[in-house]
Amino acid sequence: MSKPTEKKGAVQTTGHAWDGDLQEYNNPLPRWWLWGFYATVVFAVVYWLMYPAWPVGNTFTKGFNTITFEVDGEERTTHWNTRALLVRDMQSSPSAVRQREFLEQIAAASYEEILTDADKLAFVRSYAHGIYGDFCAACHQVGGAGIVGLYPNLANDDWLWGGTVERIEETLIQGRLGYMPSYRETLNADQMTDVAVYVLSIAGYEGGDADAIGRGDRIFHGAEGGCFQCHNVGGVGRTSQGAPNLTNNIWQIIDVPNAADHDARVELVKSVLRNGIQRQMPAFADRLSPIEIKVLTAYVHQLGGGQ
């Protein structure tokens, strides 16, 4: 078997042959090809030396590059990392000088301005809808809509504590302590069942004995009930005592319109007179600055239609 012929200037071979004519070239690496290696090669110490890389124990190298940014009006210099970056682009950057901007024009201005302002307002649902859904969405859900037997209605304009900018602050600041006594050691079953038809006349249902609508209006506003000292005489309810409104047929603790029946809506209203209500809403005062509170009263304000 003859070797074969290498022409001048032609690429090398391995050496190896198969079949006697078959051989493997052995081209060089295109310089390209070399040149981007080495580049991600450099690429990478550098980035090894500038930025948090490698762990070492039980901590890990920082990196030489660092970052400012402030905490509570000082200014905080650290190693570079995601967190840091995204509080300082959230105090620097374009949006978040103009985002403070807006801020400091409503906390300068009145409600009344914020809320016939389309600009301001526009801000007002932008910015409170995220504080919204950290602190109060849990419980009055999404659109304001509540847990029916456990957390209000915040969209349908009937306010337990008043529905006006100056209520719903103040509800935010300082909080709120739903209460209604349970009446189990204080009427019988025949007692609470008359109030229960009463209670359920008011609100515009019929189908209730006369006789029992009689009895009912008077331990509602005699001593034995005494319900009219928070429900009020007429039973529209007393905003100073988170007391509702029962006239108008808007259930918060129990769900009467979709009863089967008569006797099922008595027994759902019997129940709240057993066992009493006691429910509580959290101050904010502790959590949110002022300007936040303002644009969440704003905000819920105008989810419910406001007062």
Second form
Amino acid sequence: MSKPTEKKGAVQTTGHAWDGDLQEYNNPLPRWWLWGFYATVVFAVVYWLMYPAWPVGNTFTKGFNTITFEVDGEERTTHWNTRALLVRDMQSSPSAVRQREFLEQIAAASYEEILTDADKLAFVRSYAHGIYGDFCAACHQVGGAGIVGLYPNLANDDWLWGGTVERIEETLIQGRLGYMPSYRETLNADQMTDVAVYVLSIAGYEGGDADAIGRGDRIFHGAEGGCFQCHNVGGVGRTSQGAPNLTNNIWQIIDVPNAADHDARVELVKSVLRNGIQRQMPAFADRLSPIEIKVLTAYVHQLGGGQ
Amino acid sequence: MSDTREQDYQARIAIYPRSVKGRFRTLKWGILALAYAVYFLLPWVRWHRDYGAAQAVLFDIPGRRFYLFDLIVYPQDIFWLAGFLMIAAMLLFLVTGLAGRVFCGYFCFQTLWTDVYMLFERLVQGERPARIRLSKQPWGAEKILKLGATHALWLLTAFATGLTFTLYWADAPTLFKEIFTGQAPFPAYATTVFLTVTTYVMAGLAREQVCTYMCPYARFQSVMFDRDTLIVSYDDKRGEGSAGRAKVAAGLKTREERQAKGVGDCIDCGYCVQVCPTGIDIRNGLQYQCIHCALCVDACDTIMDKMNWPRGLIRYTSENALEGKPTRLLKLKNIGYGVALAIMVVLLAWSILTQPQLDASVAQVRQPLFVQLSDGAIQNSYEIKINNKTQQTVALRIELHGLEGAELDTGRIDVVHLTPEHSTRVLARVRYHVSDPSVHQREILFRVVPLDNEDLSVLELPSHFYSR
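Right, the form predicted on its own is done, so what does the form predicted together with the partner chain look like?
To see the whole picture, the full complex is given below, headed by that same chain.
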């Protein structure tokens, strides 16, 4: 349709000719585009003046722009940088302000109010998940399931030191020292077998003859073993001592449920009697703020079996 | 190559479009009036809601919801946006396939705003010859006054445009007051200024360059053209005849005289070129700069009416029709676009109309997947997320079904109270004494039951219980 425009307004060529007649049109860029390019150059120069830009030896040009933020209640002004921006956003951005409002609500509320309010509990779960990940998950694992033999499970309803909010808070503040003495010097191998058979019987495992169970019972509740002093009469545990309940099938130190047979189970229990237990949870009173401890307490409480 | 160096960058060739009257111009003014009425008035329309904003259309970013009359869009409805964009794309494809660049010529905001800017230009500086004269005139009181007034009107329009856009994102009357009393938030000012500047630059200074250099739509709409697409075109055969076009002169006055000499119907008056907002000559055929605004049709029709010759020397037609071949619009491409468009519209409408007022989802806590409790039971934990889209506070109870003997524990939360347009999460624990250890996975069903509310239906959330 359109005719070759040899008339006025013909498109200029670059002046080269290949193969005799092959020429290239020169469609010039619009001039505003050129100005746009100059504008980007000006922008770059302004940017260099305002913000950290050029490496110079061991340092860099810092720019004239500054940023003011708070550290421990003290105002600081430094050259503009994204780290300071992050600090400031964490303190004064709208989301930070909203988070603080929520935290103030949590601080003012009792545990009972937190645990009966779906919104507060949902906030606690979100907020505490981060603190838990930083301070707790290294031992107790992400979901709180712990590791048998090393770190207690927080997701079930079996508590060494008690599962009420008051006890959990106390655990967080002062830490815990879990200790069971070694019976290497106190009991001989046969006595250890008797105690092990008795302990397995109260946990619901069949095996071992009635005589051995009886002997174990006597050592457990007598002066010889004295196990009942911590594990309580009948082995139901004593949370003031951090002594576990032996009558259920939850094992913190040894993996009894997955043992091959009764002899293996007996050997596992005997290994605890021989070696004793020494575990420590550090105190977090110095490391976490009271509100963080409160949020963490509620979080641990709802992980699976708060009382 | 010094002569080509000068041409590396080209200054814009100024265009002074002449005004024109006609059916397409009237139609375009109508569309413009409607579009402006909707755009400028919509933020001011109030709307009654029991809860939430009192503004008919409000894009509430901090509140994470869009109010569109009786519809409230939440972030999880984001796929509606995808659906809407697909509908817009399909509609554009279909219309372009059938009727060419209708969007460019009639609906594009660049075209609408440029039209208004040109109107101001004409009202202040006069018609095309007056504007050309003014631009060539040396600087003086008249030129400063007239150009100043034009640019002032442009800036005012640009500011109104930018301000109105900003009003869609907050309560309009409040923000309006805040803007003028210096209390509005920084983003409101930034948005207003940004849109003021872009409107002024695009509609006032850049104009047709936006279409020819910047706009991607202009490019890909052209790609959808074929020989059956409706285009604004000059009837080359009729206009040029066998001896070309010629001005009206002695012996070339009537059609009969001209046809006898082989001269076409085009009297080379140049009106079609003068009215063109992109400054092209439609008689050179289909060009990428042409936005199909049809103003040259109006111009040519005016001339043809004056000559008492039939209209349509420049008209909507297709390349096939120009060559005397039939125009076929019912083809696979167009039918495909149409079907895709219909499917998308039905799906989006269905999705919007059937959206639940209350929705919930369940996600199992997977770490740990299960724990054993001291009484020997196995416990699984689930996080149930409930979203209340109604305008009222609802009370809900969570129930467990589908697993005989299983026990549900939602801690100390018995009834969940949810305020309007609010969502929350509840941790639910399920305890079960496993009787058959060989089965690892069991089906369970959570039911979220609204209390004292017959409008809302019970939500059923299937999930699984794992014991190994």
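What you see is a predicted model, and the numbers here were worked out from it, not measured in a lab. For clarity, a rigid core is taken as the largest C-alpha set superposing within 1.5 Å between two forms. Numbering follows the first chain given and starts at 1.
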Per-residue C-alpha change between the two forms, P290, threshold 2 Å, rigid core fit: no
CA of N26, rigid core aligned, shift of 2 Å or more between the two forms: yes
Core-aligned C-alpha movement of T59 between the two forms reaching 2 Å: yes
